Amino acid sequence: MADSDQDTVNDPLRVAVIGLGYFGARHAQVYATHPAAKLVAVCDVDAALGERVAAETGAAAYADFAAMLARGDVDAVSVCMPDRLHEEAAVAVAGADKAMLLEKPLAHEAAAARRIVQAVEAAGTRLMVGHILRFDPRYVQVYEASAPEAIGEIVHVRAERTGIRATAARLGARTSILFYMGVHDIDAMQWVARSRIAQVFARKREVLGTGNEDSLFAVVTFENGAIGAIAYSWAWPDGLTNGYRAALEIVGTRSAAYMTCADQGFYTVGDTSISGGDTHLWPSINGRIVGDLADEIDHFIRATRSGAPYVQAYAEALDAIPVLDALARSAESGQPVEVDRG
């Protein structure tokens, strides 16, 4: 059944949250105010933080996750911890046999994102990836336009995200540029192009002293034969304006297709600043957050409550995972290396 048809269940789709910062808070007040959801209960390390989200929205705010999942009145649950953290969270999920939204990268090296394969599969419950770009249509129109009798072969396809220093400094080593910000443009890719990366060849430089790489960029060959090319960057001041620049390009025998974010249609200007302003991925409107992350969560509940398929299978999720370890080891050895998957 599509997303546009009638719900098949009339009773809101029960829900939790683990890990209330940036995006887990977010994904509450989507929740909290969606029609067809019901935030029960939110859980943070941090009890303080848990128990303010809980008094904004109405749920019932925890400290450990094992407790809130014994909970009888819990259908799905968001995992929005750092992705060195998502295993024992999105196992234990599994365990309980709740439907998942987990942000992505689906976890921080490529046997971890199996082992939280496994534990779906073997529990039989339904697990989707918060792959946001899947839902900004930007890139949903790049991939539309990119199919095979419009685009003819694939030439090649170019990826670039940059992002500012700050960012890399709050992350510090509790991730890196690849999985924080790269498995975006490796999902799209792959998307876009509908073949897989099978061989990388990255080099990256560390001088600001963030505890992550600075710059990375890399040429990757597909498996259809096209090559891409990669540019990430979180080495921009903090002044660059809106705190990020993202495009994707994919060229073919036939056609070419181009998306860039480096403008979102609003900015603010003073004497001496000018700042923009997010029109596209979570912006607060007359009171809601809207956007793709709205568009993403509302997907994921309205699916989860009549059994359609996700919009991205969580094997294309997967599928990310290698590409990322295998341009860790090519960065670090700076030689090319094969994608391993298994």
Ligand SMILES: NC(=O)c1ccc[n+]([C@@H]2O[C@H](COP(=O)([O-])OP(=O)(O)OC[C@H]3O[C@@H](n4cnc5c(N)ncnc54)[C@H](O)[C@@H]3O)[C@@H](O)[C@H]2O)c1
The other form holds:
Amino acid sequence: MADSDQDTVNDPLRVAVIGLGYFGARHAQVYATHPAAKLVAVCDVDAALGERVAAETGAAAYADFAAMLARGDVDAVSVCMPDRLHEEAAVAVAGADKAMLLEKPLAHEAAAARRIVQAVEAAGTRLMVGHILRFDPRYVQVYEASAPEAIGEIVHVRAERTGIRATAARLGARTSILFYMGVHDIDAMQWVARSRIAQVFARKREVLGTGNEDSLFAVVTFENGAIGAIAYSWAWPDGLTNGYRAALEIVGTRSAAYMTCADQGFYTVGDTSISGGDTHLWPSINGRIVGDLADEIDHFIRATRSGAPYVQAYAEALDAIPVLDALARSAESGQPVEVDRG
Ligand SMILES: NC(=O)c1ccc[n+]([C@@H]2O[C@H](COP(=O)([O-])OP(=O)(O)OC[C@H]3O[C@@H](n4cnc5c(N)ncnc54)[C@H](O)[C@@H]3O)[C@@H](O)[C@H]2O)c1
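Please could you give me the other form, the form predicted in complex with this ligand, since above is the form predicted alone?
The complete assembly is shown below, putting the previous chain first.
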């Protein structure tokens, strides 16, 4: 039977969400309205938050993920904990033999990422990492347009991701510009280049006092010889329309492709102000979250139920993490750093 909004399937994937903050609450909403999923449990150490999301979605609330994972009726789990805390929950989910949608980055450092992958492989469970750009129509079309037969030899890849100070201040030292934002572009660059980053040289500035990097720029070299440039910033004033901008370009000997999302095509205007709205990431439209996040979770549900491969093998998500380690080391030392993939 084809899944549709009208047809709730008889054997839905029974799912749970760990971490119900900014993103986990959205995962929970998407599952709660998906016809092929049933949200059975949600968990957050903030018990009041857990109770609230449970009341909104009809799931059972837990404050301890070990107790939640002991339930016999959970098939799959989204892990939406802060970046630095992924390992403990991810290893527990794998150990409990559940399929897992683990928010990006796989982990905040390569050693932890490898331990998560080892736990998944030891348990023989399934893992998808939430690299949402793999579901963004613009990024996917850059990937398709940069097939070797179309683009020729790659000359360069360039990525930009710009956010606002309020985001950096909200997240503070819980994360880093590298693993909260940067991993998106590292994954996208290696994906479209069909090659891994081998060496990096980074510089950063920290003057705004948000507890996070303000800007971090890097020049990188790929294993296939292409060069790349990355510009990350959380230094923009909070008035930046939509709160972020991103871009990706790839230039080859035969053709080039690029995307930009400086403009999402919707604005509200006051006498002295203009602001934008989300038209593609996770907007709530007609009572349902739609866009890239909904497509990512829809894919996770369908592929987990059918046994089909996830669009991204977790090995590619793992490949991004040592690049983050190298960027951090280069930004600290001021020296070029080789990516260490163990
Ligand atoms: N794909 C994207 O575009 C995107 C966007 C935002 C966030 N994310 C990712 O989602 C994850 C969560 O980010 P966020 O912004 O929602 O963070 P957040 O800080 O808003 O939420 C994290 C939640 O986890 C809870 N938590 C902490 N320890 C816990 C524990 N032991 N058990 C249960 N709950 C616990 C916290 O109480 C909090 O509610 C991060 O990995 C982040 O990188 C991805």
